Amino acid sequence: MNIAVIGLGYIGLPTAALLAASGHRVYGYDVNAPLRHGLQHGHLPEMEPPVRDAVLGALRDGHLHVLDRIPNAQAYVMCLPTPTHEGKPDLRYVEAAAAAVAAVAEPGAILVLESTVPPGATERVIEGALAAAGKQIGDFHVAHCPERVIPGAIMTELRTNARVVGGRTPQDARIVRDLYASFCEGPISVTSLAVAEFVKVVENTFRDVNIAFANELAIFAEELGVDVWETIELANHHPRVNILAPGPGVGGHCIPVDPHFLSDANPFVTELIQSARRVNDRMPYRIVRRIAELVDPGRGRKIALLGAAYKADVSDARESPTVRVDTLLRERGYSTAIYDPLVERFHRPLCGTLEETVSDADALILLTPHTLFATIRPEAVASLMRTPRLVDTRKFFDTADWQRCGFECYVLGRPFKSVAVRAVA
């Protein structure tokens, strides 16, 4: 089948590579001209090694072609970002892609939207785009098939995860299910457009609410003087309880964004969802408040931050809590240094070494629990810092080891005693 993939980003490019590897003739298009031209000459943007290998293989084998315009094809798969602006879904990229596809698609073509959107958006956007092009939606096969992947395992999860295909009609759903079955090994469920849209948003909202619950428990545990980590571990022994871990906030391209698609659609029946968002959004403020109780925010105080990525062992820093923590600290007069050898792109320059990061620092803050940070030796860090203090927002380190090396330690969700802040000579 001839398939055009619109949007060659985080999801579109690996999807195009998988379709090409499955024997389809795939045409990729993106509005980013430098990206297109780079791909046409085999120059790929930063991406996971398995994605890179698959894309290079598809380009080399001639099954994937990157074009400067959207071609006529039997199927169109649209993979566009859907950010939020002031808490409201921003569908302009989806709308622009739908309009461009509608201008060239012929009756009988398959139109699939993978982008996360509020329930009802797929049909509304595509029908409007087709109408503007003088075409009828009933002449096309329209479906929504949201992706379900995590950074670090994109190729594996695109291929093996269960998928949901929502069709405008049952026939549309079956046709698109058969298309996705050509490269998806996991089970594929069929349903309506609105249910498929709702499923994707609900999945990420569930995690946001669960994390907010864990974060509230962490704050409450500190007030009670008990250990939230032990509490959660013991509670999760119950066969029907699965509390997630607390932390300094929620990041990534999905979990902190998708709940807004529901709360914006109906703010009157989404009070729990909105409350969870507020809890998670406040966590960076909570962490900075604890730091201020440990280190006087006077002139010359330096805070070292470990981790810029939004989660462990990935290079993705989108919506990372580190951004907010760093900004809040600098607004309060601290100087900051950030170390994350996995992240290449961040909102400000990162330090090249751990030694540079912790040199003359008044506190070290663990924000992202990268596995590689487990090799950090507290005695080596203590010798470089001005004042040995550790704030661990993930219960990552063995604080007993750090305390033996002279560190004053605070772990999110464990009893905390505010100390009298001592001026540093």
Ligand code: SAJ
Contents of the next structure:
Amino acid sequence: MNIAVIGLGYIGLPTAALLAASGHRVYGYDVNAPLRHGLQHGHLPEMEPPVRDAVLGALRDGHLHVLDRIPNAQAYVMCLPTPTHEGKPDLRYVEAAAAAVAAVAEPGAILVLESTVPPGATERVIEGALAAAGKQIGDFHVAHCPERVIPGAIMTELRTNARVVGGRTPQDARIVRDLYASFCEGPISVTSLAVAEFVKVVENTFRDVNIAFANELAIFAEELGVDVWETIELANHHPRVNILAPGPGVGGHCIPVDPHFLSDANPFVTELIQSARRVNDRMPYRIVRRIAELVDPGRGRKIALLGAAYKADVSDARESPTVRVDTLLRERGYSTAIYDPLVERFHRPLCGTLEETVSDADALILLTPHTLFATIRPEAVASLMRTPRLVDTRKFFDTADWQRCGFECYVLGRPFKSVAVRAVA
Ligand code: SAJ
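Show the form predicted in complex with the ligand, please, the one above being the form predicted alone.
Full assembly next; the chain just shown is listed first.
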């Protein structure tokens, strides 16, 4: 089949590569001209190594071509970002792509939207775009097939995850299921457009609400003077309980964003979802408040931050809690230094070495639990810091080791010194 993939970002490119590897003739298009030209010359943006290999392979063997316009094709797969602004979904990228596709697509073509959208949006946007081009939606096969891959394992999950295909008609769903079956080894369920849209947003909202629950428990446990980590571990031994882990906030471009697609559509029945968002958004403030209790804000106080990425072992720092924690600390008069050897792009310069980061610091905060941080030796860090204090927001380090090296330690969700005393009193 001739397939055009519109939007060559972190989902579009690997999807194009997989379709190409499955024998389709794939044409990639992105509005970003420097990206297109780079790809046409084999220059790839920063991406996970397995994605890079697959894309380079597809470009080299000629099954994937990056074009400067959207060609006429049998199928169009649209993979555009759908950010939110002040809690409102911004569908402009999807609308622009749909309009561009509608202008060239011929009756009988397959139109698939992979972007996460509020329920009802796929049909509304595609129907509107086709109508504006003087075409009828009934002459096309229209489906929503949301991407569900986890950053860090994109290639594997694209191949093996279960997929949901929502069709405008049952026939549309079956046609698109067969297209995805050409590269997806996981089970593919067919349903309506609105259910597929709802499923995707619900999955990420489930995770946001579950993490908010864990965060609320962490705060509760601190007040109670008990260990939330032990509590969650023991509760999760129950066969029907699976509480996620607390942390300094929820980052990434999906989980903190997608719940807004539901709360914006119906603010009156989404109390729990909105409240979970607030709980997670407040976590950076809570961490900074604890730091202020440990280190008097004042001139010359330095805080070292470990981790800029939004989660472990990825290079992506979008919506990272580190950004918020860093900003709040600096607003309160601390100077900060951030260390994350995995991250290349950040809103301010990162430190080149751990030594430079911790040198003369009054506290060290672990924000992102990168595996490579496990090799950090507390004795080496202690000798460089002005005051050896550790704030561990992920229960990452063995604090007994750090305490032996003279560190005062605070772990999120474990009794905090002043609070523990209050609880006992
Ligand atoms: N986090 C916690 N505690 C946890 C788990 C995660 O605080 O127990 C934090 C992470 O540190 C991170 C944030 O949540 O800051 C989000 O990380 P994540 O691993 O939960 O999710 P993402 O954003 O990397 O990917 C999610 C995935 N969705 C689900 O697991 C339901 C992925 O499958 C989706 O494809 C992706 O969103 C997306 O593109 O929508």
